[in-house]
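A lone chain, given as structure tokens: the form predicted on its own.
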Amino acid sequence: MSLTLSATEINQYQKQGYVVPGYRLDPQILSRTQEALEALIRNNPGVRPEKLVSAHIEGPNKEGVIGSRAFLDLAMHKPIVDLVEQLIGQDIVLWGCHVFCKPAKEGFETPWHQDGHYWPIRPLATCTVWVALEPSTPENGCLRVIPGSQLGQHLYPHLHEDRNDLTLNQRMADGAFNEDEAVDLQLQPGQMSMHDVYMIHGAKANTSGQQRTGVALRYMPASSVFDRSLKPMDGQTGVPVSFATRPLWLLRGRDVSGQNDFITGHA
């Protein structure tokens, strides 16, 4: 179980836009986070379990979720941050955490999209670490990616869908990519994938009898700025966000940009 990415894994991330590292969570940390997931769902009965935004902010947050410190601990877990450092450099900012829990039989679809449309980060740069807390398979709606779609750093047009059975109400316009090239990222509990902000990805609905949960941890290089004045796709995604009050953590290094605010949002 490697705590570092091999040259082959780094090359895959750079060329294909994603990688599944060899590292896997320690069973005790996995168990603790799975228990936190149960409490998170129990404490947020009015929130769709696919839309547990900022779950790492302990207590009620400005995005309608009562979060848990356990997810912040996961985001700060040294081996995970070590992996991220090898992809985005030694100056690392944690800016988000989203728990995607798809209930058995009725888990929402996540349409094909690119994260870069929705985030107030300039220059646009983020590595997302998607940690599986339960088996993630094609049957229960695992994450799917289009290899190489991040090359060129191009954001493609997205269309709004006025539906109430989607994790995200934005879908990429037809013709931007070939879905036949999609790769299913099948993961067991404790495994994780890492993907680039320009990567085209999505997930089918969960119609199986097995729940599927992943925790998306969001990291950006401190050379970028989390611009709180920006409101990309404001109110059109179907996922409540409050970037103006979202706290940031400088996990490593220094704020190279000199413009990030590490005070707002912290108690």
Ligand SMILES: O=C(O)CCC(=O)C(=O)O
Contents of the next structure:
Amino acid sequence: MSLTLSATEINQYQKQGYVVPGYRLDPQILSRTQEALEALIRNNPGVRPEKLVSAHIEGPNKEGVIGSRAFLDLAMHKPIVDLVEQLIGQDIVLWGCHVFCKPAKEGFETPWHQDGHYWPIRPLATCTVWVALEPSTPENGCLRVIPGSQLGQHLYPHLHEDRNDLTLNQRMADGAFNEDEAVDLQLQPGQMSMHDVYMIHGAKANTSGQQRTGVALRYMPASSVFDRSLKPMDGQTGVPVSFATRPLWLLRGRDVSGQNDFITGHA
Ligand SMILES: O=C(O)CCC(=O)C(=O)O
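Output block for the form predicted in complex with this ligand, input the form predicted on its own:
Everything in the complex follows now, all chains and molecules, and the chain you saw is the first one.
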């Protein structure tokens, strides 16, 4: 199976803002991560499974989740970081991991949004790798993207929705894009998609009988700064985060910005 992206795949990411690489996790790491998901849900009975933020931080984190090393291992898995390197360059910072598990029958909708709207990264840049742990289909609320919506690097207005049945409480205001252009990213377990920080994306509620889980791994080029003093959309997203205490890992290369803090948050 290919560990490198083809020129066509790289071109697609640049033009369309997303790509589904040919690479797929090997069965061993897939089943280890699936087992870790079961434990994660068991260990966090008070947290909605769509909101398992910083699941890669082992033990209780500052964001209300008891995480697991297995997700950090996934984020550091060489073939995945190799793919990321081809899209954002050789200086790579891992700054986040969010497990979006939508239980069968009652999985929350993820409203249309742009990630860049609520992340403290300047200049704004991140490649998300979304790893499917179960089949991800239109029936169980697969990720949906608006191809090309990242072009121009524009953040569109978002509206706050005070609801308790959404993965995030920020939804893009009407008129910024045409939902008819949405593409469903259908994935099998172990497959993954990669998307840009400016990409407009969302997912429907899961009303099917099949659980749907994606592990979203967040990587930024080390030329950007994870600015702990920023709190974009503080308290408005419906997901408790603590950017001030979030650990960062320099996975490859050097901190080109010279301003990232790799000490905070590490035990
Ligand atoms: O899995 C989902 O429903 C949403 C994922 C998402 O918004 C993301 O990874 O940025």
